[in-house]
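Take a look at this single chain, the form predicted alone, given in structure tokens.
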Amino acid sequence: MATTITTGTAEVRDITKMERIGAHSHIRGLGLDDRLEPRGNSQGMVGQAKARKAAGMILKLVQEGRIAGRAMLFAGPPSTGKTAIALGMAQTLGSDVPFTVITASEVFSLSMSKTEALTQAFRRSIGVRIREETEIIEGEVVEMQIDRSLTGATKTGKLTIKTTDMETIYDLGTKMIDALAKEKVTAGDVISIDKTSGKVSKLGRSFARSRDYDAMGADTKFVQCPEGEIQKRKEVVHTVSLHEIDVINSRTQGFLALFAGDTGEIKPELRNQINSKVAEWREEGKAEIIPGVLFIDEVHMLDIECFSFLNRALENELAPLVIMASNRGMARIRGTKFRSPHGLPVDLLDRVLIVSTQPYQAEEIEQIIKIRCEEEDVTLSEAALNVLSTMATQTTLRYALNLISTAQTLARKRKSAQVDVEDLRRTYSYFMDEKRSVEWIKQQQGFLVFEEDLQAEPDADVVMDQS
């Protein structure tokens, strides 16, 4: 029995992004030039030259489709830009190459098995670029005449379309009349109609109607009247992820299941059918596989079963580039008694390219603070900038960045346009950093509830053999 695989490519989703200031909303890319050399301060990235160049080289290989099924690890202390570099890679790749971000701990909080959650993340990171030929009608609307029956139940009509070379009259049915009405098509509009799906797209208004001031709004787009034949064949390219194809074919409601949230577990038999169908499309030249990127943050939170799955999944024919991030040194592998570098098993570490990130220098910290102030629309005085940079060196960069918006609140309270040293001092007194918090806990020794001295037994940890 022949299996029909649905891709849902005919559905166009228009999602309006909500502008929001986040921890990494200032990142626009990796800040590399054409020779993949890192600039000092570019696209929101500062410092970490070696790590950014390594990421740029990997990115080049991803774009050429030469590094699928590999893995790399960003390892470094907290607040050294590991997640920022990964998000910079996502910005550089663009929307056509799938980039999936997950945190290792979320694998354990989903209502499905760990391996299923990782499988879905893997398949979200693999794109399928599908090429198909479709017949379209494209031209300028000369006249649209709609006739209604006496009861109003049925509608018929005629549509006159022209190009620079020819003019044709088409008979319209009820569905096509509704589609044209939905797009608010009027005489003088340049439209495109997909004959297979009946989808109507309004390309703009003809330049011949540019003097028709009554019909022109502020956002009206004027286009030239199309040339040549009215009916023409056109190649349409759709890009979907393997996971989207899985969901569409595993649910009765089709593509609407993508918006339902929890998609549940998908049968391996269905995935095998989809893989074989995609392989057929590749052989016929209808489809092309785009290996994307899967970024797993805090990867040391995965357990030994997940690491074993990753080892096997990376050898699969359909595997993306897996980028991991960890801030651990020698740490216990979750689910075992063994300790290993970065909390990853040695056999997985042997597969990955490890990129280290270094703590930021004082000048780099100052530049990062300036970038964040621009992102958050905060004006710092010169003295306040020096104090905040020193504070970041003595405490942590994240703590200093968190003080920017809180200090601005205090500055607004005293009706000042810029944040001064006094605002930072008051904020510093309100919010403790990690070192002062530890000191305070020591002072409160014996007063806090349920204090316990948890000392790990020295023989509880077995150091993994590195040979």
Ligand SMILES: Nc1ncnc2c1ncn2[C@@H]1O[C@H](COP(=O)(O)OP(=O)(O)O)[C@@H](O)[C@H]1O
Given for the second form:
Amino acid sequence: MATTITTGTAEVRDITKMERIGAHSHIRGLGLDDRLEPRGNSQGMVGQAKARKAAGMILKLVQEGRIAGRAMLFAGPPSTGKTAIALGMAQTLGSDVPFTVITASEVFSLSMSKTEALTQAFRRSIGVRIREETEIIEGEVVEMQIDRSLTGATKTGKLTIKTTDMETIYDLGTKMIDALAKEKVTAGDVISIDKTSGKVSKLGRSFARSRDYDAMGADTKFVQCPEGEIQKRKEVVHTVSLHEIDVINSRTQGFLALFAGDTGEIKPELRNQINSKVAEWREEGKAEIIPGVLFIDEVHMLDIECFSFLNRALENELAPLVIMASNRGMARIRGTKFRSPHGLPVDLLDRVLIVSTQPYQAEEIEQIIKIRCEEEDVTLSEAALNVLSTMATQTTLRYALNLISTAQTLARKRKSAQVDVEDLRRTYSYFMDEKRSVEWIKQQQGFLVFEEDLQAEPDADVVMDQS
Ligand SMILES: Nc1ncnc2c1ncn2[C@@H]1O[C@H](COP(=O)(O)OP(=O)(O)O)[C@@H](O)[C@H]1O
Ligand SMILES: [Mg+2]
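Having seen the form predicted alone, I'd like the form predicted in complex with this ligand now, please.
Full complex below, order starting with the chain above.
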């Protein structure tokens, strides 16, 4: 029996991807010029010029489709912009190119095996651009007539649509009536209905109706009444990820699972079927593969099994570009006794392009703080800006950025529109940075409940140095 593989419609995008990342909301790109040279302060990006340029070069290769199945690693101390640059890359790619972000430890917390979680992440990062012919109904609404049943639960109706050449009456069911109501379609609108998905789009108001302005808003767009046939065939192009195709076609799940975000495990046989179907579509010229990007943050948290999976998956014909980030220097590879640079096994390291990020200069820190203040709509006094920059150099940039909003709460409480040194001093005393927290824990020895091994093991991981 030949299975049919559907790809859903463009509407069924994977919504679990649309995560808001507050701490990086000011990042709008890599801030490079046409020659890929980093601008001093652009698109929310400051400094870290070499890493940004390297990221830009890699993106270029991705866009030319030349770098699937490769991997790169951002290595550097905490708070040096590794995650920020990766997200800047995501913004630069078109909306058509999938970009998936995971944090390595997520892989262990999902209700599925590690390798299944990674497989899903890989398949989310491969786009399939599909060209399909659909049948649409397009014309000007002449009349819409709706009859409700006594209870109002079911509706039936008739829709009269015309073009300059013809006029047709269609019977409407409840679903279609709701779709028309949602778009607020009235007589005189020029609309288009996708026959397969039932999606209604309003193209504008017909010129012929430009006089009855009771149904118009300020932004009403006028269009000509369409010519020719009411039913037409039209080519549409939409991009879905392999993972979306998997989920839509997995019988136990159905595409509602995409909205729940909880997709469970997908059978390997189904994936094989989908792969060969996609290969068939490619041969027929119906589909194109768009290798995207998979970003794995804090990659040293993966264990040896995950790393061997990565190694194998990168060999696959359908592999995305994998970008990793780590703040570890020499670290133990999880699941083994061995230590290795960045906590990655050497055979994986071997195929990775490594880009390092450096601690920021004082002026760069000041500029980043200013950008964040603008983003969060906070005014800092000149003195407060100096104090916060100093704090950032002594603790971490991330800690300092976190203080902005808490300090503002304090400033508001004393009815000031501006955050001053005093507000910072108070938040600094409320919230500890890592160094102070470690100090405090040491002082509390014997009073807190400790996990067995908190005392520094002789071969504990080394986080890269800040200074
Ligand atoms: N070059 C930069 N330009 C603008 N903001 C940055 C830059 N580097 C880091 N940031 C911001 O500083 C904070 C810490 O950076 P982050 O990317 O999380 O560091 P890392 O991932 O290296 O630990 C984030 O809020 C980030 O958006
Ligand atoms: Mg990070």
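Throughout, rigid core stands for the largest set of C-alpha atoms superposing within 1.5 Å between the two forms. Positions refer to the first chain, counted from 1. All of these numbers come straight from a predicted model, not from anything done at the bench.
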Per-residue C-alpha change between these two forms, G188, threshold 2 Å, rigid core fit: yes
CA of R233, rigid core aligned, shift of 2 Å or more between these two forms: yes
Hinge rotation, rigid parts compared between these two forms (°, from C-alpha fits): 23
